[in-house]
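Here you get one chain, nothing else, as structure tokens; it is the form predicted on its own.
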Amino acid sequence: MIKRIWPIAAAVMTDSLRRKVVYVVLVFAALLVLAIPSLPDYGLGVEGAVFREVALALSYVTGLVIALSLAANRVPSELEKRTVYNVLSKGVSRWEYLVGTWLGVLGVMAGTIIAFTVIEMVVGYLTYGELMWRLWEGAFATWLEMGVISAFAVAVSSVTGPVVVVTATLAALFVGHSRSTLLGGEGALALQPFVPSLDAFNVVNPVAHGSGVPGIYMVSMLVVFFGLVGVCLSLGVLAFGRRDL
């Protein structure tokens, strides 16, 4: 199984890779860490805070672009050049084609978010004379948020073309976060009573003016992270099983 499924992984990251929309991106949101500094001070002692919370949201962003890039586009591209039957002729089933593609396009994020983080930490470094490790933290936390959403996009495109996945995942995300608005609470250490939704991945406030985010509630966000990309992808799995290809 995992000889069938890593060989789809790597040729995915590898065809990202090839791609200049990662590299764009990556250089785009360099160039804005690099601004954060000139925004104005928030009062002494705080600059660095603010400095975290602006960081952590740009890598927010630019991991769902790049998420969305790859993920939307990339069975329907696959199916629209009819290598994907060459690919499923080889004795690949159809689950392990769509687990082979979210773990590339994973990949591919885990990559981005650690150069992307990287250039976070040594740009507040020769800012602040700060090293900021808790920005490993949200990193963690925004890679597997984009991991849950990578996985939506691929079940979706599974059955239908890139607009309406990019459409479905921005819905899916704004319904996901909605929680914390709905119920009351503002992010991670205040999810009473716990519900599993996108809002467990929201660490914003302890990584940028906290103390960080304590070691149960990152097991935490590993149980959510698992139990929806494993619902995400085994109905994608279902509908792409049932599609006469």
The other form holds:
Amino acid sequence: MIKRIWPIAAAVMTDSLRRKVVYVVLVFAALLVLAIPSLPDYGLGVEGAVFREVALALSYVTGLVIALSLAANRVPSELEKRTVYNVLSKGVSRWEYLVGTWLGVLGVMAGTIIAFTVIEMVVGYLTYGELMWRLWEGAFATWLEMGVISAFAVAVSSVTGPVVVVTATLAALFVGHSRSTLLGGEGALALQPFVPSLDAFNVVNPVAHGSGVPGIYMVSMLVVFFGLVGVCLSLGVLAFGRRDL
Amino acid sequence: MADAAIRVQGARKVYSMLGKPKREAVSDVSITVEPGTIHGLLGPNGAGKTTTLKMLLGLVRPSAGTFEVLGADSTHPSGRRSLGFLPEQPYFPVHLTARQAMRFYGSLAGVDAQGVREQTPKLLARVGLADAERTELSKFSRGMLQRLGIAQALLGDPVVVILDEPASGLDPVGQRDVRSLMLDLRAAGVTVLLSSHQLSEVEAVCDRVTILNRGVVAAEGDINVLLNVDGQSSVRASGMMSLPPRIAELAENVAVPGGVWVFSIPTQATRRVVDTIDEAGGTIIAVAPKRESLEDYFAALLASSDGEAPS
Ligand SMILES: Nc1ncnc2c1ncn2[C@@H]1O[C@H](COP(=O)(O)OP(=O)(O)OP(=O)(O)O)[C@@H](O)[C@H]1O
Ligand SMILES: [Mg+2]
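Return the form predicted together with the partner chain of this protein as a structure block, the form predicted on its own having already been given.
First the chain shown before, then all remaining chains and molecules of the complex.
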């Protein structure tokens, strides 16, 4: 099983190394990080917090763009070019193919987010003379959320084209982050348990302003991660399995 | 009988897409391929060959039917592990080199790194790509991709090999190479199922054929039996300015390509015709059972409204 999943994930990762979008987005975001210290002065003491907050937001957006461009295109283009025939006829099951693709995107996300966080650390140290280790907690949360988002995108991409995938994923992202806004009113409050929320991965406050994320919270984030990824990929596998290729 | 290498029974596929009328690509197809033989799946364009093979490989969900390779359900991934497949017009991730592609497919087929290193040069040489091992696939021609498709289908020494139009896109030398490759495979005990609409290919290598038309089996059996026209022989002779009258009154379908007389005669008149040609100073080049061309056979199939084999 892993013998077949791994080569598929590795193929997604090596393929991403050739994609210009990954580099362009990374370089652009890195330039923005360099520009953060020149933002208006908020007074002594909060500077570092503002830097962390903007840095986290930037790595979130960077991750999102890269995750979407990889996860939304991979399966549809493989289906369109029919390269998937050579893969599936080798005794690879469709679930192994989808999970491998997702793992590949997850790997690329790890690489991107690590690279980005290193840049943030360096810029933060050079500007504020402070090693901001807490940024890694934010990086981890971002990575988990990107994992969920790419699982959703991969699942949707197994039945439709990239445009629909991106639209659907952005819509899901919006819903996932506005549960309390959408269902905040008294009448709808009871519906909340039915709306999956991505707010669990929002650790901007403790990372930027507070004293960091408690270990137990990290664990509960992992639980949410596995739960949501599991649901997305299972639905994706169900839909993909019924499809004529 | 569980001893068939490939067994398809009652295959049926209705493609249905939202907003489009349903389309029955395959209505009722059964194929049995004996182990160690080369079996041809013949049929005109759109007969349902590719659809049948895709169902067999689990790429398309069958509407009905059972599909077995070596006794295991081949629509299930585990039933495909001892099988190699060449898709119709294969395509590959073009940024890979031939060697990298072989490594990728080898690892999916469960061949270890050492095995892939050993098999890759051999297989690439076998399909005539020995010099292209390090070439990026984006620089491959259509025929080279086809050859690579064949090479990757043979990774891991599959016992059953399924080839969808193996000769398509190949030059005459390439087609001949593929034919001898299939014969080599058979000699090594491998079962081959190939689809084709080229009579020469099928005729040269296949032990048996299944002829498909409009989603049903039109005929099944030995290609020679299927296409030979009963009681007729085909004669080729040279060295005559004109046909002797005794032959002219018997001969049908007369043609003279490049000074060689080609015509068909009733088989029981063969002796008399041969003697007559001798007396007229002609030279016999060949006398063979008259064979219907596949084109004619297909044309007759298409013309017959019920899709049954022409008599
Ligand atoms: N994905 C699909 N959706 C709808 N119809 C399809 C699909 N694939 C094939 N068909 C139809 O099914 C029929 C059989 O197609 P198939 O590709 O199996 O033919 P074939 O025998 O392989 O032909 P060829 O010799 O041209 O390769 C055709 O009429 C085709 O239009
Ligand atoms: Mg075909």
